[in-house]
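Only one chain is included here, represented as structure tokens and corresponding to the form predicted alone.
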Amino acid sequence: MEPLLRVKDLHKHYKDGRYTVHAVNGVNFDIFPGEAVGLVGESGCGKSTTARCILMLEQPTHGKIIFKNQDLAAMSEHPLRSWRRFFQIVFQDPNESLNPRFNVKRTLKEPLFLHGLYQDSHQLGELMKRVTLEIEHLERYPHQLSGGQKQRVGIARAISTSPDFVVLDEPTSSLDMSLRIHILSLLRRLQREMNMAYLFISHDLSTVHNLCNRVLVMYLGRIIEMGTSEDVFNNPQHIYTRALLSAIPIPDPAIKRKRILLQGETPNSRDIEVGCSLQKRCPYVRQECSFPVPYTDLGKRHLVACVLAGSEIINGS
């Protein structure tokens, strides 16, 4: 099966001031039809930065995103803009997303209109029925909405044009643990009703393990780690996804689990390391661990870009 998109060498930077911040540093990767791909890491990895970057929200630095065997990236505005209907956004926040002015039957029109799909008021109907929401809820207005029925409508006006590929910025992460069951629940039918591909960015690892088939494991602007959930979260092989692992909570205060804390803090995305970008943080730092480091693949599509990547020191540790 061919890709829906691949994600070839996408570098971003900012100038900022006599300095250069460099949010995403060659990132590789493919997302295949239908399929749910999970982008984690901490806050100001460049998650989001390389989302947009896909989205061409943000024109990329450097890098192809090959979309349907098209690079988005080398196209000028005008044919982009027709190409739009087919990749769409949830934000994190509905709050900042939705146009306070509209009421949520123009919210809706409006995507479809741009791509002249819009058909009539029963197509709105359907859309509204899709995302679990009443038929008057058309002519409320953001504040006359819960936050879970905003995000609903976010939801609604990003499947509006039957795209082939949604990003979700941390969609639930504005929500109280029910309504994220019940949003990450709709997700989850929506794209098996509509055979949508996902990229699910989030710091939730649970909901991500729940919700995706691949993950993307993101530190300092570059992809770690990638491969099945299954092998990420059961066979992890870069000490940074371990850490990470070792902090998700466990409900069960009977288990233990041994918390691996990195040492120092997370270096400014302006200095960036020829070699492995952990290696002032790593307690298995060595000399090779300074020069560029290749992905070690383990099987199955999972790639590592750490030296030690199914050695007996990491699955000893």
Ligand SMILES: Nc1ncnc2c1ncn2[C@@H]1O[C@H](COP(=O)(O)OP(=O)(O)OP(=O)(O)O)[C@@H](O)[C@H]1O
Second form
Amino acid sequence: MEPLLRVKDLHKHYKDGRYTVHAVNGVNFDIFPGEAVGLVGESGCGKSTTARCILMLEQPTHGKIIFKNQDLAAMSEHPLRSWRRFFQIVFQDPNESLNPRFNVKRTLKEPLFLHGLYQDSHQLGELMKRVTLEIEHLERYPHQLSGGQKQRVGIARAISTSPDFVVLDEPTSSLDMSLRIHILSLLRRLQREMNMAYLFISHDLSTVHNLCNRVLVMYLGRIIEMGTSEDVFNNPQHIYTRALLSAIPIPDPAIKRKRILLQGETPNSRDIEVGCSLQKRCPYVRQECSFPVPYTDLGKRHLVACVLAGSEIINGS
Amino acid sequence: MSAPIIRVEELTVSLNTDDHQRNIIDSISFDMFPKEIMGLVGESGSGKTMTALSIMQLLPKTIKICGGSIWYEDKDLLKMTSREIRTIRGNKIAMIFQNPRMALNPLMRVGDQIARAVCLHCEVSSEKSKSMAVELMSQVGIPDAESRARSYPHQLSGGMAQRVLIAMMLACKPKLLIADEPTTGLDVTIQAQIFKLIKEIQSEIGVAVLLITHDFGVVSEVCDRVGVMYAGQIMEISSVIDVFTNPKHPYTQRLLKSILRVDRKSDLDTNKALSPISAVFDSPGCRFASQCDCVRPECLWERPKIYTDSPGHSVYCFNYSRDNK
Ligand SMILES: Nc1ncnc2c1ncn2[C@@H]1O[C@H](COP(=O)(O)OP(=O)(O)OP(=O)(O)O)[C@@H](O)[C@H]1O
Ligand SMILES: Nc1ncnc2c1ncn2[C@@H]1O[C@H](COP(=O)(O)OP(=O)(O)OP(=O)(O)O)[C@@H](O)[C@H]1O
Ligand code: SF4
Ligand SMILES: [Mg+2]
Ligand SMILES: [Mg+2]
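Now the other one: the form predicted in complex with this ligand, given that the block above is the form predicted alone.
Entire complex below, previous chain first.
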């Protein structure tokens, strides 16, 4: 199968005074039609910046965004506009992404009009049904909806143009746990019904494990491990992934785990250095780590940028 | 068992607006014992923060305590004068918040803020308090404490700012620490460091901790006991082991089913959605009744009585209390 999206050597740098922030620093991955890919990592590692570049909400500093065999990064504004119906985004905070002065009807109509896809109000009713909202809700304004309902409106807006690809940037982070699971099951149902591919961004690894087929683990602007959910969650091979997973508390008092504690805080993405970006915090650091670390392929495209990947040191003991 | 250090009895707290009064905390009771870590879990709006602020007597102006007592060492905090409260708040009972930077003075170096707390609580010279502040900072794991003491709050990461608040708390050696979602907004690797620190301090100085969270993972790893809140009512209180292995209340059971775990896949399609908490505040009975699968007629108009399943495990639900009569 051909990938739907190929991201090639993506960089995004920002100027911050006399520093350069390397928010995204050489990222490569593919997304295939209909699959859900998780993008995880700690705050500031570059997840949202990656998403904004892929969707061309920002011009990448360098790199190719090949969507259905077209390089979006090289496209001019006019043709890009007509391509936008094929890729959409849902944001974390529906309060920020929904216009408080628009009722639901107007919010949903807008993208349809923009792409010349609006037929009749029946279409809006169908859309509401899809995301399990009532027709009456069409007349409501954001302040008259609960958090979960607002997030469903955000989802309805994103899927209205029947996109092939949707970025979900922390769509459930602002929701309570009993709601989170419903939005996830809704997202999964929609994905299957409409055969959409997802890039699901989250720092909540439990959510990603439950929704995604594949996972990309990002640290300081780079993807340091990627593979199937099974491989990454059950057999993580980068020290950072292992530390991250071991830090997540498990709601089961019967489970006692060994925790890998990283030293210090997440460094800033302007202090980039040659070699593994984890070297200052890694309890296993060695000399090779200060040279560029290529990916080791452990099979089934399980790629790990750690000199210890697959070694005894990680897997023994 | 030793005597509780704090005893909340039928605490009721209400929000008064122009047209009506709403009990955002509806007659809750619980005890806390010395040196234990008790969790308070519940979804957004369930009243966790208001419970904490009632104990601290720091409620916003529109919100009033309208019933119950909060006993601290045989004295009812609710009957104390504001001067008496001040000898306890920040002294015997301290609190750390979700947003540590907001709790710090933005215009003052953090070392000086800690030193001021030291001065307030120990009779030492200001010179001595400064060196004690630096000591406290390294004790809570702040690297380069001497130079970090000269930082202003905005120059610190969220994790470091929370450590500064913990250092200030240490200066006063409280008997009870209330931690209201102290790691929300921090990364999990930093969260793990902060909870490790809180547990170390708890066992070192023997402070009891009331830990507010909505994360059952944190409850499981950090707490000894837990209270489950919904819409201003406590639904169940039990040991951490019991809440996971033998949850009694229909709400607790429902909540546990909606947990996603990182170490395995769950069935995403099991639960019905709960309505937002704000919709159930005015019910005179069990506030979970409109969403409960086991609801009985009395649930709608009468408050469930306490049912003690085993020592230390209480449930407020008519399904049990009926048999108990
Ligand atoms: N417009 C901008 N100007 C300068 N720096 C920026 C800008 N946008 C992002 N950054 C920086 O780029 C880095 C990556 O930010 P990004 O928002 O992509 O992280 P993230 O992984 O989405 O984090 P979070 O989990 O907190 O949302 C951060 O250091 C951030 O401060
Ligand atoms: N300053 C305020 N004025 C009026 N009502 C408030 C105020 N703060 C909170 N409330 C209301 O009091 C109730 C209890 O809120 P509380 O903040 O204690 O919930 P919580 O359990 O701490 O939730 P969260 O998990 O979101 O922090 C809610 O219905 C909330 O809307
Ligand atoms: S008291 Fe009634 S409504 Fe409340 S949880 Fe028990 S059975 Fe359900
Ligand atoms: Mg982001
Ligand atoms: Mg709160």
